[in-house]
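Form predicted on its own, single chain, as structure tokens, below.
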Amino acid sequence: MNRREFLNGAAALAGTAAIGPSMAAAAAQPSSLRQRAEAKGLLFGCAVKSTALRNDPDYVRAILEDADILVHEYELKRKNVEPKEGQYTFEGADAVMDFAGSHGLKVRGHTLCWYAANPDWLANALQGPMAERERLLVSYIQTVMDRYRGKMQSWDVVNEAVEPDQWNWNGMRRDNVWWQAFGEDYIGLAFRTAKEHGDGAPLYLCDYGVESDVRWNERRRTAILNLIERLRARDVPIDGFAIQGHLKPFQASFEPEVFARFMRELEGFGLQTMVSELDVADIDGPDDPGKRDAEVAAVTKSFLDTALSFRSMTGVLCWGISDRYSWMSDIAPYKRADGTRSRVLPYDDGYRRKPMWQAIADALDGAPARGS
């Protein structure tokens, strides 16, 4: 079932009942998150798993209802694409691309260069001569971008380059095979290669931990802004900055003005922005799911109200659509002590809309229209 068939079927069902004036007026209003975003010149979407696309029809229905842009959750990470040196496998990644193509959905490329999710062989290979190190970075970016030329709305070229807690003088991440092989120069090489082999789709730097007023977030914001300034000085072709948006409201409160100040600094560099991996950790939240959902919704609304008030913001992607598949239920730092599934995404594990869904809808409705 493609999106048109799904929506036409819903319309046919609606047509079996009499529609009064108030119902007709409601029908004319945007209903899905996708429609609400489109009405404002924005994108809304989510990360997807190819396995769930194949095996879970409810998952597919939720995506077709609410998303107009997808991003691979894991299928385009190098560990999965090049498990053995020079041997590429795109089965999972192509499955997502085929699904998007058959339903008229956009796709965001994630990610070309990351310190994590690399194949086991890569670290040793990067011990060779500099020319060989460059080949390992450049050839991978070229291969992936050439395969999906003309099919990506945007690319995360470099992901999670900073980590001030590792006490590098400029805040760069040290537990990073690319930094160890090149120093900071790997970022410029990655972006210039992506520019050379791209098709004009915007090229993003992506990172996390910028939304709170805790000292750790402040150090990260400073490191990111200083990095962008250095990249600009070297004419590195960076078009945008992707804010992951993994919020932790029960551990570090969201402060709108602190985040708005960071957004203004990004706009000062002339960068596009995007919320690229939104979810809201509920660890340490109330035991009562209803209370927890309400607090998650409140911080979602506050965060998106702030983010979407900036004209540089192009869209919002959640890191998944349903709690059924959230990574936060599987990773120790985010697992709830009571053993219950994390409630961190717009739909619960039974595909029922949660208050978070309505918070996203309200934020999109309240956003200024792009181009106006």
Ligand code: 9MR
The other form holds:
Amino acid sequence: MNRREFLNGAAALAGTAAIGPSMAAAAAQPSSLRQRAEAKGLLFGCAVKSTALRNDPDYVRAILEDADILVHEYELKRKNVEPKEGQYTFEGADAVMDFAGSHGLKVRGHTLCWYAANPDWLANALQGPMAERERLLVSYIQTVMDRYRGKMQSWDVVNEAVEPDQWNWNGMRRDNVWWQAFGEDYIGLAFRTAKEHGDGAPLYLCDYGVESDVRWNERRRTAILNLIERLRARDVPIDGFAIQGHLKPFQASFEPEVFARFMRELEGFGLQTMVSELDVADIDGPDDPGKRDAEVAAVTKSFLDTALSFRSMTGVLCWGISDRYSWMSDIAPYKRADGTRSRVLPYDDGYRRKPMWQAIADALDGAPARGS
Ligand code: 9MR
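Mind sharing the form predicted in complex with the named molecule? What's above is the form predicted on its own.
Whole complex next, starting from this chain.
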């Protein structure tokens, strides 16, 4: 079943439910986010959960309508892929790849090396001799990249390496099994291994907290740029920087000028960029959901207008498509005290398009076309 057949209501994914009239109507709308992005030579997509792909046809419909690139929300983390040492399980990760493959969608690989979402055994195993520590990093990257050779649009090789609030002299995250095992050298080893076993898909460093002028964002930008400078000096093969884009407008306001300066510095290193995990926290916003939605949309528009004005920017992925499944409804400090779902993504929990959807559409329409 291809995208058109699905959207025309010819069949439902995995046979769970038929497509109702409202879905057919939505499908008939002319200009999806995907089409708007494609018109500019950009990508638009979202993180997906394999469980929801299996069980929720409305979720599938929204994704097929708007996304041309997907990223695993959790299935491609080491905790899920290698739960026991040496025993790889790709069931969840493959489910997303199969879905993407059968609908002609691209996929980002997220993520090969992160301090979080690791299996319990890893920290202990990384106490061994240095050669063994290296093997634990290299063999994992090799195994995962070999499996998905030719299938990933790009890779987040190292995720969230900096955390200046942990008082390391250079702003590197100390609460990190990789840093504890290797010091900063784990980053070079990860990228070199990814380069050696990769297929040419660009290799990204990925991080968050770079969009506002609050002090902790300033420290993070500085730490990231200094890190990239050190990596470049050591010829580490890094192609891009992925800006996660978990915005928090009611806590740390988006500052276009400050963010644009950061983008210019990234471009100065010759890196390509991507917004890879966009969502906009509504915590601490007004009680009235309509007012929160309006502010979330305004911040989305301002952020994407700035991001997309840079030629290095290759595309935008939201961290989910519908409020029904956002991580921001699950965990502090984003979870709302009144028990309602956070309203942080383009569709609400009933799959109605929110002002944020329109803000993304408008920003894509206003973006300069790539290659022109
Ligand atoms: O949203 C993701 C959540 O469902 C997972 O349980 C968690 C651990 O795998 O990862 C979350 O995604 C994170 C992403 O990988 C990196 N940036 C922050 C995201 C939200 O915590």
